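Coming up is one lone chain in C-alpha cells, specifically the form predicted alone.
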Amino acid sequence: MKVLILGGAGMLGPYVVPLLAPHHELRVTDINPLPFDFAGEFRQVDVANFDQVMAAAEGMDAIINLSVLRQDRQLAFDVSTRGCYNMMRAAVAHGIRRVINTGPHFAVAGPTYERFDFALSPDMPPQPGTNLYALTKALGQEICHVFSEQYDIYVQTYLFYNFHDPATLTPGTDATPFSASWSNAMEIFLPGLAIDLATLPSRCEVFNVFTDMPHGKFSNEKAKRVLGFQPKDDISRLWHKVK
C-alpha cells in the first residue's frame, strides 16, 4: 500500500516510520528534515499549505497524520486544524478512502471527564476543555468527521498520551491513566492500514490506545475488539508505590 505520512519528523514519526517501512511504500513528509535514517521518499511539506499537501497525496492509497504543534496559538491552529482540513480535501481529490489521524486523549476527555468519571470510552461526546492543544486537535477531529459523513472516506483517529521505555522505568515514575510503551502503542498503525474498511463500525471511528491499567479509568476495549490491538510490554512499575 502507498502511504503518505504527514508530520513524520515529529514525536511519533521515529517510531511509526520504521515500523511501517518494511510493509508499505511510504512517502514521508514534514516541514523539518527527518531526525532518523529513512531510505524511502521524503518531501518537505507544511500541512498548513494546501497545495503542498495536495501534491504529496497524489498517487497514495492512505494518509497517516502525525503532525502536531502545541505552543503557538496561530501555528497550532494551522497545523492541527487547518492541516486536517487540507488532508481531507486532498483525500477527496485523490480518491483516498483510508485516513488515520492522531491526537491526545484529552481531545475527547477534557478535564471534567478526567477528574470525575470512570471507564471513559472514545465514543463519548468530546469535551476538550480550554487547552490549546486539545482544542485545535478536537477541531481537526471534527473536520475529519464531517468529511467522512459527506464522502466515501474512512477515518480512524488514534488517541495517545504518555509513552514509556520499559527498559528505563523505575518505581515511582509518574503514571497517567493513559500510558503505553512507545513500541506497543505504535503497533496500532499496522492493523489500521490492514483492516477491511467495510468492517469498521462507521466511516469515522476513534480509538483509545494504551496498555491495560489497573484502575480502569479509561477503556481500550474498542481498540482490542475492532483492530485487534494487544497491550504488551511490562510497564507495571508505573503503578507500584515506592517504599
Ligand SMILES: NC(=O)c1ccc[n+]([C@@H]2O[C@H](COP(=O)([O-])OP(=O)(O)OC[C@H]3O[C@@H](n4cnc5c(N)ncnc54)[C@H](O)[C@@H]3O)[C@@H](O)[C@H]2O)c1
Contents of the next structure:
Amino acid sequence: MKVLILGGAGMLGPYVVPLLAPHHELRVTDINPLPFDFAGEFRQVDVANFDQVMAAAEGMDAIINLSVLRQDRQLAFDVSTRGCYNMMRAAVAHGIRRVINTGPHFAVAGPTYERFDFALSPDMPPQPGTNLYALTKALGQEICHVFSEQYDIYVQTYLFYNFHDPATLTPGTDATPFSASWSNAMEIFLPGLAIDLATLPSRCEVFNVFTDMPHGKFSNEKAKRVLGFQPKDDISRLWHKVK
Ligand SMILES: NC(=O)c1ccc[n+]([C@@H]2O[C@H](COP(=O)([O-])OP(=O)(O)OC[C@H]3O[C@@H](n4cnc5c(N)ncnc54)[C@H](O)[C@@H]3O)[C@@H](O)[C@H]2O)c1
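Switch over from the form predicted alone to the form predicted together with the named molecule, please.
Every component of the complex follows; first up is the chain already shown.
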C-alpha cells in the first residue's frame, strides 16, 4: 500500500517509519528534515499549506498524520487543526479512503474526566478542555469526524499518552494509567493499515493505545477487539512496593 506520512520527523516517526517501511511504500513528509536514516521517499511538506498536502497525497492509498505543534497559539491551530482539514480535503480530492490520525489521550479524556476512575473509553464525548494542545488536536479530530460523515472515508484516530521503555523502568517510576512502550504502541499502525475498512464499526473510530494496566482507569479493549492490538509490555512491577 502507498502510504503518506505527515509529520514523520518527530518523536513517533523514528518508530513508525522503520516499522511500516518493510510492508508499505512510504512517502514520508515533515516541515523539517528527517533526523534518522530513511532510504525511501522524503518530501518537505507543511501541513498548513493545502497545495503542498494535495501534491503529497497524489497517488497514495492511505494517510497517517503524526504532525503536531503544541505551544504556539497560531501554529497549534495551523498544524493540529488546519492540518487535519487540509489532509481530509486532500483525501477527498484523491479518493483516499483510509486515514489514520493521532493525538493525545486528553483530546478526548480531558479535565472533565480526571476524577473518573474506571474504564474510560475512547468513545466518550470528547472533553479536551481549554489546553491549547488538547483543544487544537480535538478540533482536528472533529474535522476528521465531519468529513467521514460527508464522504466515504474511514478515519481511525489513535490516542497515546505516556511512553516508557520497559527495560529501564525501575520501581518508583511514575507510570500514568495510560502507558506503553514506544515499540509496542506503534504496532497499532500495522493492523490499522491492513484492516478491511468495511469491518470497522463506523467510518470514524477512536482507539486508546496503551498496555494493560492493573487499575483499569482507561480501557484499551476496543484497540484489542477491533484492531487486534496486543499489549506486550508487562509493567506490573511498578505496582509492587519497594521494601
Ligand atoms: N510523544 C508523545 O509522548 C505523545 C503522547 C501522546 C500523543 N502523541 C501524539 O503523537 C503524534 C506525534 O507526536 P510526536 O510526539 O511525534 O510529536 P513531535 O512534536 O515530536 O513531532 C511532530 C512533528 O510534526 C512536525 N510539524 C510541525 N509543524 C509542522 C507543519 N506545519 N507541517 C508538517 N509537519 C509539522 C514537526 O516537525 C515534528 O516532526 C501527535 O499526534 C501527538 O499528539 C505523542
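On a predicted model such as this, the values are computed, not experimentally measured, just so you know. Positions refer to the first chain, counted from 1. Rigid core here is just the name for the largest C-alpha set that superposes within 1.5 Å across the two forms.
Undergrad: Superpose the two forms on their rigid core, then report whether the C-alpha of V17 is displaced by 2 angstroms or more between the two forms.
TA: It does not reach a 2 Å shift.
Undergrad: Quick one: core overlaid, is A223 moving 2 Å or more at the Cα between the two forms?
TA: After core superposition, the C-alpha of A223 moves less than 2 Å between the two forms.
Undergrad: Please give the CA displacement of D234 between the two forms, in Å, after core superposition.
TA: D234 C-alpha displacement between the two forms, core-aligned: 2.5 Å.
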